[in-house]
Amino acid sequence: MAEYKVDILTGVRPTASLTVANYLGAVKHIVDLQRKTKNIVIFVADLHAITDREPSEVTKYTNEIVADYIALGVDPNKTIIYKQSDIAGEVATLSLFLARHTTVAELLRIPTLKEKLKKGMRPETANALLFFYPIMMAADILVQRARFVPVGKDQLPHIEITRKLAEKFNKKYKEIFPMPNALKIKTLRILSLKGEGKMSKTTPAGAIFLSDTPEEAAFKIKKAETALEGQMSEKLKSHILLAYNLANNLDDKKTIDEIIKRHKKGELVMGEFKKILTKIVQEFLIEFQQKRNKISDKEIKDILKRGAKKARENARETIELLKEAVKF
């Protein structure tokens, strides 16, 4: 029968530094997920970072993203955090095998991959890789055999080919694959602080990095876009949804929603805004920084240590079974 070992998997890809939209729309909601569920795995995606990234570069944040996390609030004591490369053998046959139950034009039909494609390439020009990479996100999940994967409504569809995969491998061959589930969770659209689209690392000037100095945040929300006196553009929500959702006190909040208030009646109150949003952000990097000072690269080596030995584990007694079912 097929066995359930992780309760909750998810990844990240080491490409650069966190922002404050990283946290709110990714880890925040694993620091909320361990406080009920004791079995929850993070896997430090270096493996797909490297479908557009130099390899030296996914080593370079990868050790960052650990520290993130863990200054963030992730407790390696209750969370499993290990790097897709300690078992890349692992990862690579059951991708293989999975290869065998799909279609180039199946994948082609994929929204993400297609909007990738959208971007200056196109199928004769792109990376194989990146045509390779929902069905490695498909092995990670099933070599760990995952029962949720917590993920956005775009990212749907990657669940819905892994369990497509597996649906079809447990047909033909025997049942070893459980199925995994989509968590939906309800994800922050943190815009830029300069309008345009979504914060990103892709433009450092309308993004707050987790490792800006009080002082850069300040400069940045200072030359941050808003809204003209009584309007209440997107951008605005935005920010006042980054402003209340790193406030550590209710002051904060009430100051916030008064100063709206006034803007809503016409009045010229942006500045006083762009204060306490600052403040906020400024009280919450500082706070952030010095957890993260605190923590050594040997604590995160012993972190990653303990997280690939389980890892290991569970995928090698899954690539066990699959060799079982399929007599290879």
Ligand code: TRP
Given for the second form:
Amino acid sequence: MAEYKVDILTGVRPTASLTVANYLGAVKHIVDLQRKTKNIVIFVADLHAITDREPSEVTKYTNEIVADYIALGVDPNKTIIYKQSDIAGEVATLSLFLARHTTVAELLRIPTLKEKLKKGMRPETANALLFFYPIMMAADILVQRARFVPVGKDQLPHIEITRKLAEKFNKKYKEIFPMPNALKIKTLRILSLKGEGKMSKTTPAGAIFLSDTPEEAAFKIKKAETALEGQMSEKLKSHILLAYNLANNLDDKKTIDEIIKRHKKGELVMGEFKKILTKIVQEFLIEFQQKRNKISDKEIKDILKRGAKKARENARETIELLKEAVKF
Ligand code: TRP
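Okay, that is the form predicted alone; can I get the form predicted together with the named molecule now?
To see the whole picture, the full complex is given below, headed by that same chain.
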């Protein structure tokens, strides 16, 4: 019987400049899961990232994102963190053995491929690594034999492919891969402080970065769009969500409730609302940045070294099982 080795596995792409929306959308879920689950593993998907970025740049961001995650509450004593490239051999080997169980047509149908393509490009002309992404993601998951993979809606097709590949392999040879399951997470959707769309680093004026100074954050909130007295706009709802989820005490939440009650009655209170939002955001940023500054390069290196050891153990065992199953 195939045995799970990891309860929860998640991959993060190494990117610079996380925003508070990234924190609330992804990182906070992992921090919350840490309280309930013992065996959580996070890896930095640096091999995936070279699809569209220079490898040197990817390496630079890898350590940064690990430090960000730790400062945001991921506990390296509870949660294993490793770099995907530290088990590159095992991931690549498994990718090849999985790739032979899928067809080009199947890969072309994966919706994420189409979404990731630049406008006017067709899947046929995609970078072959982008095309290979779902296979490598399946290898990431199956090489660690993970039970749950927390993902947003956009990543569900990848989990489906992973399950399909595991099933095909198990049926044809021997049941070595336990079935992974998508752990659907409800992601908080924080909008840009002004203008269109979600908060994202592509519109910096509407995004609060974890590295923003308290003054920068205050300035952006000052310029934020809200709503007319008595009205609830999508923007204002998003700001409330942001304030509520970043607040670290009940009093601030109560203050928000009171202000919004008065707003709904038609009072002119958006200035007050911005004041409390600014206070909450600034306190959050200051606390984060204090923790972040204390994390040394050596600490990160040690954490990744420990993580690599554990990840390699699992991965090598999986490759041994695979070779035995296919008699290779
Ligand atoms: N594809 C994921 C993303 O875009 C990152 C990722 C790569 C991943 N491999 C994974 C997530 C394996 C979970 C499991 O965010």
